[in-house]
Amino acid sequence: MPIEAVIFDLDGVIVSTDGLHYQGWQRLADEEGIYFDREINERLRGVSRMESLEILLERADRTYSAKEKQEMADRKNGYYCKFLHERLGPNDILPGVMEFLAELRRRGIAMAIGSSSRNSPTILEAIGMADYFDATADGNDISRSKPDPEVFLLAARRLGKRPEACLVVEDAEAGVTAALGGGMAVLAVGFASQDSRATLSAPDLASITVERILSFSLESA
């Protein structure tokens, strides 16, 4: 079956916001007196904000109420959004992305964003890609974040494509799990490129061609 659509995760695939997330979580942890480092931060990749907070709180020396947890999550997101507005721009688009997207468009392949982040609209606006994709699905649209496949299945529906005709591009293990759970093939890049479950792997989008992807038979996935 030919690939009819490609669904992209946003953070770590299209643009790098990892450093801004880390700075936001680190500031929150410092304020609460909780130990936090980059190794812990890696565990937050691809999961929701509240799930990320629960991981951070594993090192806390007291129990937080649900109301306190929501306030902390909102506080971290406030820091992150401030950093997005101040520091993110088109120069943060990852290597090979624009060339890859342009070639997909030239070949008539539908493209969507499938991200667990509720900040996707802000990120796309900041990098000048707010209207670039044929459809978007993000954390504002779903009730279950990755590794649940909901966001990718919604993106496929918004494109009018069957899941089995879609290829997902992901940089997180949770995203690979979500795509496979939704019956889609997966191109794993970045941190997920070592995931043996992935249909295809590459360090980044500069390291693989659209021709290579389109020549791949989804029936072999």
The other form holds:
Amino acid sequence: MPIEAVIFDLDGVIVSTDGLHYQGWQRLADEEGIYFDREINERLRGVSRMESLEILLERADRTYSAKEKQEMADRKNGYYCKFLHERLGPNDILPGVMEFLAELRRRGIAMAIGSSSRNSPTILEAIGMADYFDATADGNDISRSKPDPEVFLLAARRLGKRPEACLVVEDAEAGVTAALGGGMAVLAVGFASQDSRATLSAPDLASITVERILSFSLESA
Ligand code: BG6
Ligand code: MG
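Taking the form predicted on its own as the starting point, write out the structure of the form predicted together with ligand BG6.
Below is the entire complex, every chain and molecule, led by the chain shown above.
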């Protein structure tokens, strides 16, 4: 079936926020005396804030109450939001993104954001794209985070498109699982580009054309 809409993950697909998330979690881990490194940080890609904290706490030597966990998640988010306000801007939009989006728009393909992040509105505002997409669905709108397909199905519904007519662009394993689980094709980029389950893959959006993804959908129709 031809692709009528493309749903983009935000962090790691449209914008580079990975380093800021990492610094926020590292600071929290240091304060709590919990071991944390970049390899553990990779496991947080696409995963919700609370689930990310649970992964970080696997290395803790004591248990934490629900109240303590909430305080820790809030503390990390405070650091992360401060970094977003101080450092995030249009220069953090990833290579090829603006050209790819402009070409989709020229061809009349609908575009949405489907992100696990509850900071999506702040991030889109900071990079000057608050009004760019035809629809957005994010961590504020859903009860089940990726790898559950909820956020992508909601984005498709907000666009008025059937899942089979949507292609998701993702950089996280959890996001690839979510897209496939929702019955959508998926273009895996960045860290997910080695994921053999993906429909298409590319190192980044500068390395694949809109023509390629649209011709693929016609080939497989
Ligand atoms: C995802 C990121 O987009 O959002 C994850 O890949 C992050 O690393 C998740 O944990 C939740 O983000 P936030 O901004 O709501 O803490
Ligand atoms: Mg991502």
